[in-house]
Amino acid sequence: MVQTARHYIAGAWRDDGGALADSTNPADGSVVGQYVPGSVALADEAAAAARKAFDTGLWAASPRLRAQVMFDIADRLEAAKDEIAALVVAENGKLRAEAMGETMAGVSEMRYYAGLARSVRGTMQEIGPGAMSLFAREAAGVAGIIVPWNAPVTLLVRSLAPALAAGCTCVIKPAAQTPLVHARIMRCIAECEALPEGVVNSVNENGTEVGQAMVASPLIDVISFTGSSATGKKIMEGASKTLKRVGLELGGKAPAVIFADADLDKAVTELTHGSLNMAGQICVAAARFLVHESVAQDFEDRMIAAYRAVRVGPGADPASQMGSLIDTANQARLMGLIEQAGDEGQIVLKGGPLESGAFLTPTLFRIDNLQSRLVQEELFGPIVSIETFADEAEAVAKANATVFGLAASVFTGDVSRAMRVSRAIRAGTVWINSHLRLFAEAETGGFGQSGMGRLHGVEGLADFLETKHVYFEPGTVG
């Protein structure tokens, strides 16, 4: 396993920077390894290397090379899947099964976009006799990718893969909480002999200065960021100074709407997983249960039983059903929110910490105040509210009552209702009688303050491509 995470710039590993910093396991506080912090100077150097590779190299004009490199990366990621998943468990605290699922999703994503790399096409339009317009789809330039800690494999690859497929060169900033995971992925990338020098560069974080330098850099054309809405707004503000394109997948507050005719056994099974996956630290997690008043008590009783049965423990323990939070600071933050839920609503199942580690058992609470920050803000943990509704119109109104619109789910046996409600909910993804289904082929993204742009799918290329109009007058046959 990687013990020290270094930078990777212009095809070379770098260990210059500040004093080594520890990466710790949130489940027990042990030191997993160390990483070399980054700096503004290193971020600028990486941006210059990516710029040079884009401006003077043939990467953007070589779709077959791009596909070859990406298939090679995918093969190397798959070969290293056990090491990568083990590092995800150690640094992130999630379950081994979740870590392996995330790793293999990254492999799938890389292969999906490797296939698309050879399918980027433009169009032609005849304007008039002897005149035509050619519309080329060209790489946007240098892409800056800022990766969060909650899914450090998938959320890197789902930006990196379309950027590479489009012909962009890249500068990556991994999360400070998961540098060793990222370094192992970068090793897979660096080992690809056909990858031109400077196409992929990576600089570790040091506070926020590396990310800020990337956003400010005049050498970077696109920023792809996954994280909180608050940080996304700061990135937009910073990027405005150079008029960068920004792709943002931000916070969520996913409602799960349960109608009276829903299969409650199915709903409980789906929503236990959908709300507690990654300990609820995922932007599309089910965060609000909106339940028809006629089945609210029955549903609540079933969810309490399901939550109580969840075994919380270390991700490496096969018996664990939910892992740890990312750190004890977030554990303390969430404990404060649980107390607030008791003041503003009614707690029906109160979670709490384990004897050691950054663990927190699930909490379920009732609330009827739509203006409460517990309803309006992303809590990012295993804390879920229960709200009731009387009819379809009220269900939709409550589902749309926050500033977020990333994901939602609808549980009903009525197909027509499922379609009506899914169309009426303002969210980028709506699952019917399921929750938390994500695929490389299916676009995801947000409405409202959940972001802009799309990741996954063919549309995931759009953030990394420009359209160029070339006008030509070949004349007519005389």
Contents of the next structure:
Amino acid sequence: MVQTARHYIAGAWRDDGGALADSTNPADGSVVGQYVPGSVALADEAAAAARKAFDTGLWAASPRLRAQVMFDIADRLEAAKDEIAALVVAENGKLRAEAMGETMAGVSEMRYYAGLARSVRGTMQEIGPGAMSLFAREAAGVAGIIVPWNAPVTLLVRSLAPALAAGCTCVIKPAAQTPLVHARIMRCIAECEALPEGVVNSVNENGTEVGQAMVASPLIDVISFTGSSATGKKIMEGASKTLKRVGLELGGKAPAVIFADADLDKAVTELTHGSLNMAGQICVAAARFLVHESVAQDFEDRMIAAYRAVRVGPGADPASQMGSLIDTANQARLMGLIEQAGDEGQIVLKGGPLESGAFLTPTLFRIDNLQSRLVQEELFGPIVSIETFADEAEAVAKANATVFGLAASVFTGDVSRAMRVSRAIRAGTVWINSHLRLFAEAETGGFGQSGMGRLHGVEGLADFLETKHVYFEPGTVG
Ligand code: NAD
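Having gone through the form predicted on its own, I am curious about the other one (the form predicted in complex with nicotinamide-adenine-dinucleotide (NAD)); can you provide its structure?
Below, the chain from earlier opens the complete complex, with every other chain and molecule after it.
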């Protein structure tokens, strides 16, 4: 059955906007369904609906209602998990196990924040005799949530759940590549009977006008954005016109530092998964292998063998171990980068396309030039560099030599070194003897051009809360 993804505004499904557009399966080019692109007028309508729900409703003052609604949404997402995961595979191209993993992570995260919704509290301070100050934590207002295509379930829930828990109302803009996944999630939300009208609104699009209108809207107080650093800069610039608050979860170039005393078997297993999960299209993917020169050849030989053994194929095929890229345009872009890697470094394993579909087998290349764009920029695919270092100081310096600071990993048998290096690396997350472990409970976010603010964890609420000082002089007894 071909499905159509619509907008959801003020409690009603809407199919006005632009001409129907196709959503295609990157593994075989087939049409998965259609979606209705939005418009500036629809973005404004959604913002007005969210504003009205925030200003005139009791959502922000009803933590128990918020928890009830969020537990209900989580149950509905879980009940629809097979359908949602199948749509993620069809629209995004990732493996079925990856799709189910992200769907269930979204369910877990919605439940985590549903619990926290009932514990949003402020503090009180005695200012002097007979004078007191209350510091209330209040919902920031209307949150605009803009998400990318690479993990359309978890990245939506990662912003939506803390926004709802904090008491915000929301306008969501999904990515154009994954509209049907998003529409199925919105159905779970819309079916929740206790959800007040206008608390969650969603507008599709296939350009940038809806997102830009949200960023410019005087009715929206906070933008929670996940996407590339280039777009993040535009969002921050656009938000400056209304001095909106922005939470930015942006790009990364995660280094994995492998010391000579590391368990290389463990490192290779962790980093094969850590670099090729979602075909390398994940912000925290291991993108640079920094290896001590004494074990560099051994590590490289093992990584080549591990990469060669990875079965690349359709995400829907249980035998596949790495799915497709998001589209053939990215396949062509990455093949150009492989050629560049050959010119600037030395390719030790050359990847290439399969007979059809947006597939690309893994590439490993050596490089010794920190200034190269291949080292400095996010490649966002299964292409990883190998660089070497002579000592700990050089390892840290090289790990910190990009504008990004999202995630990193350290592989060593020396606990003190692991702690030292993890503190010296400027990144929002550092994994020790592992890579790619994300939890609803654990804050994520970036240093440098990887973003600002934190999502996940208790701190994730902060992007959606304001602190209000209420001063009172009740006087003293007597
Ligand atoms: P993108 O920046 O191109 O798009 C992200 C979203 O922003 C999409 O919904 C897009 O339609 C919208 N958008 C684009 N231009 C806009 C504008 N001018 N104003 C408002 N909205 C606009 O990113 P992408 O290619 O979809 O996703 C991949 C990127 O996302 C990578 O850089 C990746 O590292 C990053 N990412 C970061 C995290 C994180 O947690 N830090 C997680 C996942 C992905």
